[in-house]
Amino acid sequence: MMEMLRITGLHKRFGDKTVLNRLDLTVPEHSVFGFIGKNGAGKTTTMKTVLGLLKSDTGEIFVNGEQVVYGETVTNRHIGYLPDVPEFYPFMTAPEYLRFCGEITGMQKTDIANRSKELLELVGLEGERHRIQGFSRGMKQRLGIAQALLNRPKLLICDEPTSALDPVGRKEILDILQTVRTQTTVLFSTHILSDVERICTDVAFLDQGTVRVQGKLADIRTKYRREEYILETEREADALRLRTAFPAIRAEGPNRLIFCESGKNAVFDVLRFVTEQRIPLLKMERAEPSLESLFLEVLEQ
């Protein structure tokens, strides 16, 4: 698969402080990616670097097989852009926005009418006809990536693009990011992880300016899954003797426990004494690991 965005060795300081410290990534063509990293990690300096707005310090981009030079943004040509806050013209209506925005850009008129049709059916906004000034945070978002989308680009980079909205408009931009896969590589910045693991083929953790893992979400999954096993009994007292026949079981409320596959814990073992104490259990499960605990794991190497 081809590779839409490669960074190779990116350096960037303001000042005495290193923002980005020899960063590496690889983001692959029709690939929903998430770039996950806590507020101030460089997020949002890498984006405006790919976008050549910041000059780096040293290393290099490339998107779509042409390097990124700061200052010549012919490289833009492939990429939408959204930004965490997008600014519009407020006495604009949606139509009259996307529009403007082509024309600007050089679009042909029918192409303009016919493609602000098509996306703002994505977006669910064909029916919306008040000013730009009456839309909810949320309307901005979802008319946001329909102006990235209309130049049809190959890159579309999103920067944090469900963090202010409540769970129904994070859940319908989210919705959007994982429709225009088929015509677009996604690529998004984000600290709320359950949104990356909603969408995300591939992910990139990043701390303190490097990227510290990445790769595909189920790769990387299963790299860092430990033998984990959930247990769920129906009294309290059947718990407590868990714990008091193997004390590396650990309690994750009254009735729930966590054990690790190992010598001391062997499931086989466990389910050995669940079965001669006929304890009655409620459920028992293989844990999934949630992608905090990955990102905590990561970052505590």
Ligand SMILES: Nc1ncnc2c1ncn2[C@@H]1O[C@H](COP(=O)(O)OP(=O)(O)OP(=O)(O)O)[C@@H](O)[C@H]1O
Given for the second form:
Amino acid sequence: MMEMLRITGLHKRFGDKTVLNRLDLTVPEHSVFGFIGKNGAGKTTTMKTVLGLLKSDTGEIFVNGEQVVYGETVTNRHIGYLPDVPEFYPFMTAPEYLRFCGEITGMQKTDIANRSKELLELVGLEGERHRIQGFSRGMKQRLGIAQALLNRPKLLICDEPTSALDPVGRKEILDILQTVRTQTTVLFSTHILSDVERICTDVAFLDQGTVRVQGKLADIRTKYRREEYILETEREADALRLRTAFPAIRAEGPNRLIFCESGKNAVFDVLRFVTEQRIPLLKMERAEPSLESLFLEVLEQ
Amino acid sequence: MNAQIAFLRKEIMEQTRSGRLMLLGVLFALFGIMNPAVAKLTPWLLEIMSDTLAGNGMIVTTVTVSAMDSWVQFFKNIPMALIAFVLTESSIFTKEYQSGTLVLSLTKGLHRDAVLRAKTTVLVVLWTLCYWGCFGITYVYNAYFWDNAVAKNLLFSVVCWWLFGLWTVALMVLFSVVTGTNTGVLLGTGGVVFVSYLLGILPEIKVYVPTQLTDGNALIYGTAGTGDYTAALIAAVVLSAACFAVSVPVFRKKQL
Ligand SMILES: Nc1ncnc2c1ncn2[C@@H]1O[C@H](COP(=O)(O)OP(=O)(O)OP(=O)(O)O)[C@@H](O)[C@H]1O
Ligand SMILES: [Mg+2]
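After the form predicted on its own, can we look at the form predicted together with this ligand?
Time for the whole complex; same chain goes first.
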């Protein structure tokens, strides 16, 4: 399998603050790659470095096998980029903007016209005749995807494409990303884990400037798979007693607890405690571990 | 080449659709009309006031105005027009830095030089059109009411002022690529022009600084000859060229 993007040993400091610390990342071709990290983890910094917009201190980046050099744009011909807060010329209409983008990329006139029409339909802006200054955030985000895909990039990089949107807008964007997967490789950053679960084939968890875990979503799930149990007690005081007895149990509500099957607090230990202490239970359930608990577990290591 | 034309077309579209072209056009036309109008109205105004003035013991003799008065007005008002021009266009680069629109275009393979060329061209052409439009209006009215021939070195004096404006445009470009904020552009451009003005107060240095070019009155009255402006002309041309030349490498390396 071809690698669309390979980052090795990327290091970046702003002043005395280390933002990226020996970051390694490999994005396989035709994947939908979820780049997960908290606010300030360094997602935008990584993406801007890939685009040659930021200078790295050390490390190498290869896009489609070609090395990225700061300040140069040759490797960007493989990349379509949607920034975190996309801003377009407000005095243009969507078709005018796409035409402008096509011309500065060096596309042929007829190609620009055909491709613009196709993409505006894909993102649902085909009937829009107003200038961009009147666009909502969702519309800007959709135009952003259209401009990023215009010259058929091999790699589509989207920086938190869904963060500012409502659930309906989010679903629309995710559907579009899923649709374009056949044409390109998608790398998108997010901190919304349900988005990742919905469309990603691969993920990487970014924490404190390094990638802690990465790989196929399915593999990661299997590797970190532990049975997860949800326990609801009748009284809040009992939930507290359980948590004191088993420190690894997490609280999800005043009387709702979650714990994973592991050597230390195996489900039977908990159940024995419940029986011995005669704790009335409302519910006990075995659940598929969510990406969130997986993420938290990775971070705790 | 196509990319260059596309970006230039975008710049022109921005000037027209944002209304800035209209604003500057109206402003410079108004200044152009105002110069002869003020000259024409002066005797009339004095006549209205003459009764009051006579009551105060002042005797008003009939004043005759000529094209000269209109040209004096021209050189008095054109600095305000230039200031309006600088204020209107100072954000031509910086707005794009702040909104991130430029970054997006650059990631698509647009060359930075093309951006610099397009924006510089728009500024130079716009200043030239506005300035000569304003001059043209004043010239035509003056020719209609009086006779432009009374002003000595007229063409030379207005070319000097145009060149001074061009130098200001060059400073705007330089400070746009060096500083990156609107305030930076205004402070930088204003600061350098002010320093040039201060230096111009010293008699030994006066003829070497570009602000010398703004003294059009001395030329049209004939108290100064064209030779007195040669050094300042050369200085303005060399400094403008230097500003444009330095902007290229600075802009190529600019962190956006
Ligand atoms: N130009 C800069 N100068 C100084 N520090 C910076 C600069 N850009 C980013 N940082 C710092 O780098 C860190 C990572 O920023 P980055 O924008 O990459 O995070 P992120 O993962 O994209 O976060 P978010 O989810 O909020 O978008 C932050 O702590 C930020 O303060
Ligand atoms: Mg970010």
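We call the rigid core the largest set of C-alpha positions that still match within 1.5 Å between the two forms. Numbering follows the first chain given and starts at 1. Just so it is clear, the structure is predicted and the values come from calculations on it, not from any experiment.
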### Query
Taking the rigid core as the reference frame, is the Cα of K17 displaced by 2 Å or more between these two forms?
no
#### Entry: Threshold 2 Å Cα movement between these two forms at V68, rigid core reference
no
### Query
Is the C-alpha displacement of P254 equal to or greater than 2 Å between these two forms once the rigid core has been superposed?
yes
